[in-house]
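Listed next as structure tokens is one chain, alone, in the form predicted alone.
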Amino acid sequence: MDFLQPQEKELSLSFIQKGYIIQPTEDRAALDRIQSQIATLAATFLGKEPPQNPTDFLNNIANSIGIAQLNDLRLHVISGLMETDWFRKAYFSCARSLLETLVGNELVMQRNLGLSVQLPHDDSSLLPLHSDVWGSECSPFEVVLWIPLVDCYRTKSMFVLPASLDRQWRDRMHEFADKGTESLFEAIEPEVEWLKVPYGNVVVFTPTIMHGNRVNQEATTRWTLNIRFKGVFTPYSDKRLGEYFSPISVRPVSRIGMKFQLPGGFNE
């Protein structure tokens, strides 16, 4: 029995075979607002004042900064966003039908956030192969909410290798039990996905399926943000509710269900 509407039905389906979903932003103004607020401490970072373009200024902010600096710019950059009160429910915003349609509407969103910045050719900022749920901390039940705030293609974006092809490949994971990551990446490398994502769309990937990143071997510098999302009453793994996840959207009869007891002082 599938209660779902045909659009639903239709979303869901894609998802489970790929492992994936791009489509544009749900808000575009509150994804034009978290773009410039990092845009802007940025360059309090550098010293400089707010780019009247962001999008320019990201992408070529590898003309102001080194290797060395990056990983304390992206500190700052994290660090601001997190005193920002509204970023976390404008990035909710940028996808919000679409995290309810694939995992339901009553959430829990990762407290803290990750940012991505790579620049050219800058071998220090690699994510290799991977599942996130490989004798790690995370659930399956979480599905990650990826947004880039440059135009993302090829190198400079994040590979995937999609859910039917994952599925077969993870029966054949002992055969690479003691040649390694690198190998096993050199494996499926004609049947991964480079994700291409221009600014103004989102990313929702379950992090059961392998991926990662390389190289950016583009002219410009990737920036991507990414927060995780689930059911709230889904099984959690080591990432634990409150600590790792807060809730946003519990729904009334959840709540008075959680806070019920039941009377006594009497028998039966």
Contents of the next structure:
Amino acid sequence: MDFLQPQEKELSLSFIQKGYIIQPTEDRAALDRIQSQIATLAATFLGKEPPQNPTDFLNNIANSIGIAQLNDLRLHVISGLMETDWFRKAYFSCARSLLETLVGNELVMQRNLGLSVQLPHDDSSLLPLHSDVWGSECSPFEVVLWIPLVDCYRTKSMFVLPASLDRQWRDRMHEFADKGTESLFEAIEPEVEWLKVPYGNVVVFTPTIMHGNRVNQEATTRWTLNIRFKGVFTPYSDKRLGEYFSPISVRPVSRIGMKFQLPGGFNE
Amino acid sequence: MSEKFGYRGYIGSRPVRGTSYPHRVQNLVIRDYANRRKLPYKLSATEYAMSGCYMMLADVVTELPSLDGIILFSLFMLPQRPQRRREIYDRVLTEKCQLHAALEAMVLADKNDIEHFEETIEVAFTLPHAPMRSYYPKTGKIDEKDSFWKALNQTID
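What about the form predicted together with its partner chain, after the form predicted alone?
Time for the whole complex; same chain goes first.
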């Protein structure tokens, strides 16, 4: 039985085949506000005024900062965003209905956030080929909402192995047991897709598929955010409710059910 | 009346959501949390092992007039009965204190924070009744008799 609407079916099928969906943000004002806040935080870190053009400023941050300061900048921006009271809601609004279609309408959201800043030709902040479920305490019931703050393409973006191919390579992974992940990457490289995601678009992907990044060979800097979502009552792994996730859309019937108690005081 | 100073740690001797944490590890987590937030930390009270016993927590609550607050190792060490938790929140707020949960990095500083605490606790207490007991095991075997798993498996490729 499948009572999904035609549009939901189409999205679901595409997601299962590819492992990801790219679409325009559902709330452009929220995305622009996030981008502007990040540019302001980065400018503050560098002792500069908030930029007039956040996109240009973020793209060309390598003119103002070196690799040695990069992690401090990243931590400064992350901590600033965590203290921004509207940030999490704004982030969710960028892809709310997409998440509700793919995951469900009772959701938990990662409490922290991931921020990737990759300067051109910087090999210090790479994420080699991996699937999150293999080693990072993730449950396969999670998705990642990945949002670029600048245009992302080719090596300035991330690569994924589409889900249909990922299933085949997963079955062969043991063949690389003695060779390491780099040799696995070399084997799958002809089949990976580099996500082309212009600013203004969002990506939702399942972290079960192999993905990662390489040295950014483009002329400008990559800025991307990632935050995980899952169903409130779907299985967790060791990224647990409370420490890692917090509920953001518990529905009234669940609230009633969680508090419900049968009448007591009866004796056999 | 004595002056208020510091945050009393609170660790336990029972598993927290099924996981046992050594006292030393619980104290490390609390101390690290206090350092990061620049909260003056006062040596932890250690709850007894008996199920349902919160005597040490009751002592710490009594101490609130002379404290800035309490740092629990985990949110899920609060009493299971909602009414008991409410009484603790009320005492904390009446005494103008804060209640921190180090592992979850959560703070109850005013009455608006109560809902966030309660919703997280209620959902966590409900998870063992959800499909697969809401846990995806990566080691060992999935219980293939789990009705959710059986139903799910029929719908995937």
